[in-house]
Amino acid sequence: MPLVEVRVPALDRGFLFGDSVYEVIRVYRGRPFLFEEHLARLRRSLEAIRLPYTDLEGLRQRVLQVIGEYQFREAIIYIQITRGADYTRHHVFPQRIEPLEFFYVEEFHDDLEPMRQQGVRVITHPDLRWKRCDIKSTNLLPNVLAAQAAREAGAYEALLYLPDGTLLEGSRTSCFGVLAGKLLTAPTTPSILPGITRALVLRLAREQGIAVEERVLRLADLPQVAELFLTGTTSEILPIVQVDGQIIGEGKPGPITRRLQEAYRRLVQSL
């Protein structure tokens, strides 16, 4: 049905408690990109919050059916699974409840290409999130507040940092930096989301012979960082040229960023 006609029960636990998980998937030329990787992460998130949804194969088929039936070429898939709706509001899991599956596909008009060529400005922001950021849950208020702070500062994104100055990731992206000729990104721990595009970029970097280390950057490292970029489903590989008004490297996308962008584009075209 049209998205504007979709109705979710008011007592759905995703609405009341954020008791739900989600995924966002990019469609290029009618084909979902890294679809199986996204579904695998969705499965891990479901297991992590003990949500007994078991029809991932059926979900995959339904998504593909919608893409084909409506002939989507460039699009975004949004998938959300909630624990379901109960008749009363209790924090504990209801005994008998059916998970609620919600997904939609919509056309995507990519307006980020000029930014991928020129680079973007970002700000830093304290990380106010919970301690299980590896679960892709819909509890996104800290991310929303950080993203809003970036918007009000005229920046594209907010990089989240801990009290000791450790940089983790963006409010809706992963983050990479080039320091002393090596590509760095925060290691996979419960403190970050294991980004699907992040994992792909790590693979592409190794295939390109780029030295890679999963190690955190710190705020104090930024003056020495030669390159910095974001990754994400819609961002793809997005260079950062300025952080909190401080120029990164030469103030333009660097050579390693460019190599990875080209490798990413070749992979997409190979579909």
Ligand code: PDD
Contents of the next structure:
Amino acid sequence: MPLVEVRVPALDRGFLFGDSVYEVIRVYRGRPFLFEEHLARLRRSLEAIRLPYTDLEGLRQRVLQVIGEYQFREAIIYIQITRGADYTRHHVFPQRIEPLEFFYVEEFHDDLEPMRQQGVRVITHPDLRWKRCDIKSTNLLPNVLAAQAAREAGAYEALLYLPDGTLLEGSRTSCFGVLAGKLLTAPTTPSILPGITRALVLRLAREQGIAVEERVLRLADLPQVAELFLTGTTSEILPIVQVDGQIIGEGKPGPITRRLQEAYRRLVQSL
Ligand code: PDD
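Return the structure block for the form predicted in complex with the ligand; the form predicted alone was the one displayed.
Next comes the full complex, and the chain you just saw is listed first.
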């Protein structure tokens, strides 16, 4: 059915409590990219919030069926599973409740290519999130506020930092930097989302013989950082050329970022 006609019950716990988890997957030329990895992360998110939805194989088939039937080529799949709707509002899990499965496939017009070539500006923003950012839950208010602050500052993204200056990730992207010749990204602790693109970029970097370490960057490192970039399902690999108005490296996408972008492009084309 048309997406704008979809209705969710007002007592759905995803709506009332943010009691739900989600995934966003890119489709290239009709084929979902890293589909199994995204479904595995969805399974982990479901288990982490004890949401007893188990039909991931059925979901996979239904998504593929929609892509095939409507002949999607360049598209985005959005999947959300909520704990479902009860007859009244209670914080505790209801005893008998059917999880709600919601997904849509939408054509994707990729207008980020100029930014992948030229780089983007970002701001830094305090991380106001909870202690389980590894769960891909739909409780995104801190992310929304940080993304909006970036937009209002004329920046593409907000890099979230802790009170001690630790840089974790963007509001909707993972973050990498090159410091002293080494590619760094925050380790997968409960403080970040384990990005699917992040994992792929780490693999590509190792295959390219680039020295990699899963270690956090700090705000104080930024003046010494040679390159900085964002990764994400729709962003892919997006160079950062300015943080809070300060130029990063040479002020243009750096050589390691370029190599990884090329490796990413080759991989997508080979599939
Ligand atoms: N965002 N970090 C956060 C906080 C994110 O929300 C996302 C994804 C990422 C990148 O993860 P991946 O490489 O698996 O897309 C990192 C999705 C796309 C979103 O909320 O729309």
